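Presented below, as structure tokens, is a lone chain in the form predicted alone.
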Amino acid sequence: MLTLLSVSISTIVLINVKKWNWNALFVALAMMTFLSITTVNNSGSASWSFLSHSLAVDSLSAPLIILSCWLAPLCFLAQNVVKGNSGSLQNGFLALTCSIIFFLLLTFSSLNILSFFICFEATLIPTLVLITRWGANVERLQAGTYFLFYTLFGSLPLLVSIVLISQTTSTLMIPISEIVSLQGNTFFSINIWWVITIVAFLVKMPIYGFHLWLPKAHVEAPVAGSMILAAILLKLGGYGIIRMNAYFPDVTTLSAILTVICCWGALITSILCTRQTDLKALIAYSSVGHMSLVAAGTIVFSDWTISGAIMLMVAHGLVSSALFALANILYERTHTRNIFITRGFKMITVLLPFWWLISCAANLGLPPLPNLIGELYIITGIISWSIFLAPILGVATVFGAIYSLLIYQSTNTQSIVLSSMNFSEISPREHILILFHLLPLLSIIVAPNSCMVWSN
């Protein structure tokens, strides 16, 4: 793990300050990915692989660590406009990206709740700078403000809960071998304790109702910021809920209410996606819908829903990042994100619509892609918990297919609006960028157990 962390920082050194060295980026990609694969524990086992006294990896954190390492160099490939800036600005961008990945690796491997909280919040600062400094429009400052205050106000109750957990259990270590059940003074107090513990993660995911910061941040952030937010940072919420739920196995009343809210949020967000005109906002709202489904699965907290949540988080991280990269390819050529203007590219280029088709098919959960596997596990677990949620989840799935097909149809199959547009050819760098997003989906299809968690 120390080697993995050092590689994430040394990526800055691999880049010449005057000109980006793409060969060095791919070397960094290979090094970080293959080193991260060594952290994978035996699939089908929930045991831990200790890296030090304070760091460890299990079948829950290993897929997220690999996802973080895989996507970091792809963010460098996507942020092509940085090449036109000075060497200091390039290094500043690389430092921000690498610092986010560094804190993510520490968060996913931390065994101490306090250090987990510190690293969890440490990702806020470089992400905020990335949005406010590298965003294209003036509204990036408002987006940064939304992101900052939503995250801070949601994290304060978590800090209070950590103090209470320390006083109750006399330790801050994450439960490793057995569940440590916390007991409140009353049934009401333990439910409130559980809510203030997970509210920070619900904001970070986010679920519908806590989502107002996300579309703004995605739209105003640069493509690298959107990719990191959608692919990795949103997964901190699901990871945190799974870890902290081990302390509250007997919470039923408020968890049932929150599960219903998450399922309704997935449905409402899917309907909202069909009314969006901004391409990046549409992709951002689809992330809210998928994360609401993940939140419902983590709150139900069964073997099926937890395995499905991990599968869907990894698959969604790859697919949503690819969609944002594709949206940026169109934006760099048309300078607009309006889906009624950026369309008809099937008549201009051949391979780009193919990438859109694969990404949209994965986003809607077409067999045998892993998005479908994760959604089936979560929906099956939720329906077994309450059959009355089946119509809500069914309609949400239908609308998910509708807006995914809407993205493909709007950008590729309709007639061209800007007939005078000078559309430059898609570069090999951009094809490789999308290819490396979609290739891991094949490995998950072949070995789905690598992204599942089963209890002994």
Contents of the next structure:
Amino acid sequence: MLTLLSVSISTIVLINVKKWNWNALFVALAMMTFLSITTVNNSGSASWSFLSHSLAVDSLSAPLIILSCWLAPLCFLAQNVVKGNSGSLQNGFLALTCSIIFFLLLTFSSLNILSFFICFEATLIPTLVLITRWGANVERLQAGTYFLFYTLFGSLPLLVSIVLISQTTSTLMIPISEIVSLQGNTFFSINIWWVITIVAFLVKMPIYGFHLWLPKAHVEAPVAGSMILAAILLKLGGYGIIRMNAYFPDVTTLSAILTVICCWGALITSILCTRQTDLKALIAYSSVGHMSLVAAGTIVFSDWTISGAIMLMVAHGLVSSALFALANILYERTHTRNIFITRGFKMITVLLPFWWLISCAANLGLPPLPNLIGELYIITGIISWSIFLAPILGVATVFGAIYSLLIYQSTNTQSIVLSSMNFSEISPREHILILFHLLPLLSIIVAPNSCMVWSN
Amino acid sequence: MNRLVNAFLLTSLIAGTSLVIFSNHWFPIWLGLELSTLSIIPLLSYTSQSRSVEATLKYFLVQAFSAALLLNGAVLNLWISNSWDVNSITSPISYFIITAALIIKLGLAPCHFWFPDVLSGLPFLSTIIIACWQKIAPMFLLLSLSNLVSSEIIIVCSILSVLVGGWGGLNQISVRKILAYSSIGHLGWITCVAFFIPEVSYLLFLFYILNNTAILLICHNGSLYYLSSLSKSNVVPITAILFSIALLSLGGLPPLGGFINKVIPLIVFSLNGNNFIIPFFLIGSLISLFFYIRIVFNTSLTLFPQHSLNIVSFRTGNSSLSQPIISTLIPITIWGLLLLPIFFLFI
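Show the same protein again, this time as the form predicted together with the partner chain rather than the form predicted alone.
Time for the whole complex; same chain goes first.
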């Protein structure tokens, strides 16, 4: 694990390479990805491996570490516009993205809850700077403010909760979390403790009530920021809930209420997706819907739902990032994200509709892609917990299919707007970008155990 | 000012503060406080700007009044406990009078009203003296008194300070007033810890002073007096980035050093079971983060479109003496979190 972290830090040195810094950084991060796949994989065991004093990997963090390493070179591949900036601004962009990846690796592998929290918050500042400095519209300042303050509104109570946990149990190590017991004084105090712990991750995921920052942040962010946000930073929430659940084994009433809210949230955001006019906002709301499902799964906390949650997190990370990259391919050429204008590109692009088809099919949950496996496990687990959520989740899945097909159909098979036919060819860089998003997705089909091992 | 006069006044300023810190008898303490006040009056008011003179006058009135109040409390304590010793404060009434005097001197709420007015009238180098150096003496007194008598007035005033520091800075356009309200908020966090473990407050106070000095020096370098001059300023780009990092550190975002100022008080509060006061501090800290973000946005994250014929080139500021000082202070903000284990020596 330490080799991985040191490699990710030493890639910062490559920022100073004269003309080839983007390429050098891409190659270095790709080598780091290869290193992570071969070393960090857990080979299917649900226990902790690579244990050191403060870093470790278990079956929950291994797929997420590999996911964050995988997306790092893809972010650099996607972001083409920044190359027009001056040298120091380019270096700033590269440094910020590398630092986000570094802190993400630290977050997923830290054994100490306080260091997990510090790295969890440390990803906020570079993402804030990415959104507000390299975003394209004037609303990016408000988007950055919403992003920062929604997240901090949740995570300051989480800090209080971590401090209280360290007082009560005099330890902050995650592997011990299943065998300590938190003694609340009254019935309410353990529930309030659970609430202030969970809110940070619910805001981060986001679930429906706290989701306002996500469409704003995604729409205003540059594509690398969008990709990292959608793929990894949202998964920090799911990871946090699964880690913190071990401290609160018997919060039943509130977790029941929260599960129902998450399921309804998935339904509502799926319906909202069909009414969006901005392509990136549509994909952002679909992220909210999928992650609400993951949140419901993690709060129910059975074997099946957690396995499904991990699988859906990995699959959704890849697919959502692919969709944002595809939307950006169109945006760079037409400079609009309006779905009434960016349509009908099947007529003038060569391989792109195929990538759109696979990404939208994955998004709606087509078998045998891993999105379906994750959703199936989660929905099965939630229905076995309560049968009354079955129609809600069913309708949410149907609406998920509706808007995913809406994305595909309106961007590819609608009639084209004639003014957008002045369209440069899709370069091989962009083809490789989307290919490498979808290739691991197809690989997970034949090896689902890499992302699904969890035992309670 | 004449260099010799300047040196003399600065020396007597340092002497006054040292007198307060190192003495055990109330009379030299009062003497040191008055000496530091009187010695910076010429330093602050030797300008042609009437705003500085007005700010100096307000500062003098407030500090003289509070020093007199302090002496009054010390004499009252002499009458009750028959000793001039600093460690002989046992009666609540003399403790209250002395603490009230120190709260006025520090600028904690509800006695904070003079502080933004005074700071907004002074140039930045004088602001550093008022906001950073002049707080050392009353803070040391407050912390040493907290060792003797625990009174909840400190907690009340610190909660009010944090909330005032948050809401007061929201509607300001003058950078000095924003930093004044941020200073009030930070002192609220620092003094509340004094009720529980006063030794830790020294560490937090040190972090606050280093951070604040770095920010004020960069502001002085670029003459950043108003929010509108933040984006037009001619600071070097790396200084703009360090300025933003220092401000975010002041706002308490991990992994920067200012996070210590948030995590240590939270640990101290929960150690003593006082979880009830924590939400007030969190609210104040979130609100004050908003105007730090506003400054950060205006400084380095918005770049106004420039005509390509006359691209603004960055030059160094007027006084290049501050550059090495800034460079030594900024690493505290970046790597200060590594000093967190020092706190665990105290508990």
